[in-house]
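Below, in structure tokens: the form predicted alone, a single chain.
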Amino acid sequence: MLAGLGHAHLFVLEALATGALDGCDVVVCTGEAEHVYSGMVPGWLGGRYDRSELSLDTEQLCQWAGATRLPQHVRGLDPVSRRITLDNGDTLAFDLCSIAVGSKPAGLDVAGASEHAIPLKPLHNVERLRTQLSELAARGRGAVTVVGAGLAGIEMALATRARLTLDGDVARAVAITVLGVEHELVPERGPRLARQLIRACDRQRVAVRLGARVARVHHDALELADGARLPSDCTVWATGAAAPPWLAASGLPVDDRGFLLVDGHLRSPGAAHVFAAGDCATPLSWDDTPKAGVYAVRMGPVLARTLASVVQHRALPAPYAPQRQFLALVNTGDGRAIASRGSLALSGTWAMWLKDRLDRAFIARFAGG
């Protein structure tokens, strides 16, 4: 049983389909009829891609595969009785279950948010975005506030400057503000990756305000913790990540923002017959491992060798042993990339060459589903 269809189950469904997981029925429950690429979202939205360059069909991956689509996301598992709840209330046994469900994002109890906010996930969150930039642009004024200034949030920021260019010159006039509450900008990658942040938003007239902690979002302002008050005619909400809820409630240990820990095999500590791998788990001896797309990727080859050896009942491969440093490509909506890995950082159209080279070759490696 694959539970969600997030880029580590693709190597999974890769290695059903050259028959390493033969004799084993393989069922997806995902209510999502397209996987989409993270990493190539906000080239989307500002222009770069069409919508198909970015997304595969579930149900046609699973047809390549061999395996069965429910349309139905998980909302509860029973490792115990060796069962998961589907959205429908459906319950359905399984041998084996492998969760790779992602995260959600974090803060939405924030008042308002939920109402008033735009979170980056899913997709059709990213198209309700689209449809309210074309808005300011066609009145020419206004105000977008990306609360989050991680990567992710930079970099919709950027891109949200890019979608509006395409808008017509009178749309340079909506202003876009990155709010983050840390008081540097991503100190965990190095003072030359914000410096190159900072330059391309100066660029593309991006204001980044930090120390910034909202309390309260309305339709068109957000109140922050010090009192003042911050116009807003589009929140858009690329904060961390946040579990779901219902990882915790299965009773399989999680850490302490309630993600499933999973031992170097990507197996749940607490019942051998259940896997994770991506956002929604994280490794026992690497708990502070960031939750970013690159590792759910590096842990998709490893999670489908680890299930082809529970099957086909062989010794354990190699166990996952997340990377210390990753090369992170941030597409700065201006033709440019800025290309970071450890304290160095350096920005460019090479760099958003390779990144372009990277998303797509990532695609085509599952396009034959």
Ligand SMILES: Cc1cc2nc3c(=O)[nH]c(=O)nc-3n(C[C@H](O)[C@H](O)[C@H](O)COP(=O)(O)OP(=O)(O)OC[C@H]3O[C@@H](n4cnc5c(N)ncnc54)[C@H](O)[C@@H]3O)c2cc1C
Second form
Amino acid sequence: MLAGLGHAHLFVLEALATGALDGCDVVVCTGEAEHVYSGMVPGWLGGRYDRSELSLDTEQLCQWAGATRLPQHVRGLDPVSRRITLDNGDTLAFDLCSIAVGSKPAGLDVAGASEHAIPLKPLHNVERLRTQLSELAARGRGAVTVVGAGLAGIEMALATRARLTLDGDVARAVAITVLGVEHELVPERGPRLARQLIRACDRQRVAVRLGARVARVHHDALELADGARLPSDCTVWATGAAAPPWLAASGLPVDDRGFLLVDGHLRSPGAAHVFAAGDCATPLSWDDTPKAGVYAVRMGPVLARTLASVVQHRALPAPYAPQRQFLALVNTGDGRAIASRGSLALSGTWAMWLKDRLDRAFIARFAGG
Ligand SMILES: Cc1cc2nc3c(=O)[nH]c(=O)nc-3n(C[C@H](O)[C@H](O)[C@H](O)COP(=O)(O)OP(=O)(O)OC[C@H]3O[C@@H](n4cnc5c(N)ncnc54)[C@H](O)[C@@H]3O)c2cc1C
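Show the form predicted together with the named molecule, please, the one above being the form predicted alone.
Up next: the whole complex, starting with the chain shown before.
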């Protein structure tokens, strides 16, 4: 039973397609018609890609692999009776279950956020953002606020400027602001990246306001915790990752944020027949690993090999060990990207070329499905 079709499960489907999981009946529970590749979403918003270039059809993927897709999300898991509950209330039995359901944006319980803001997960919400931006561009004035000054938030703010610019020069009259609760930009990646990001934001007339906590969201404004009020006709919610509540409700061990704990074999320490990977999983020995797509992708081959070994009663393969640093490539929406690794950060069209190649290669790997 594969709950969700996150990145790691693409590798499990690939293993199934190539015979490595022979003898298994694999069922994939996902209400999503498409797996949308987040790394290319800012490029799509900014007009670089068509929607079809960053999406994989989940039904087609399942058919290619020889799995059965149930077009329902999972809303509960009972590891003792080995059953999952689907959104429509049906329950299904499993022998082995693997979970790759990602995360949801944190802080959506801020007053008015779920009514008036556009959360970046699920990623198909970006369609709504694109529609609202076209309306603003047609009006020729207004304000867009991105709440969350992490890499995804800044990338989306820069992509917003790229989209408005495509929609006409008049769109220059739309103000774009990124709000961050921290007093520094991406403190975990060092000052060089922060400087490059600020430079890109200055070039594209994106204002960055740090130390700003949103207290309430209205349809046309935001109230900050310090009492300030900001006009905002379109509010994008790009805060950090939060865990879907049903993971903790399963009774399986979770970390202090509610993400499933897993051992080096991506297996729950509370149930040897339950596995998890990607944002929804926190490796016990690497619990400070950021919730990022690169780690979800890294877990994929380990998960696929591990499940194949369990099914075939073979010794388990080498455990998962994340890289301690990873190359982040931030699309700045102007044909360039910033490449950052460790404390280094460099910007240029070459970095966007590299990002484009890596992202397209990932999609192409599974596009045969
Ligand atoms: C705009 C944006 C850009 C980003 N760019 C990058 C980047 O360049 N590099 C990077 O490393 N990270 C990036 N990230 C972070 C990255 O998106 C996540 O870390 C990554 O998607 C996590 O992968 P995953 O496989 O765990 O989950 P996901 O990719 O989120 O996949 C989980 C899937 O499960 C589905 N699902 C959710 N709940 C259920 C359920 N109950 N039942 C069944 N299915 C369910 C979801 O709809 C989704 O299809 C970006 C994030 C955003 C928002």
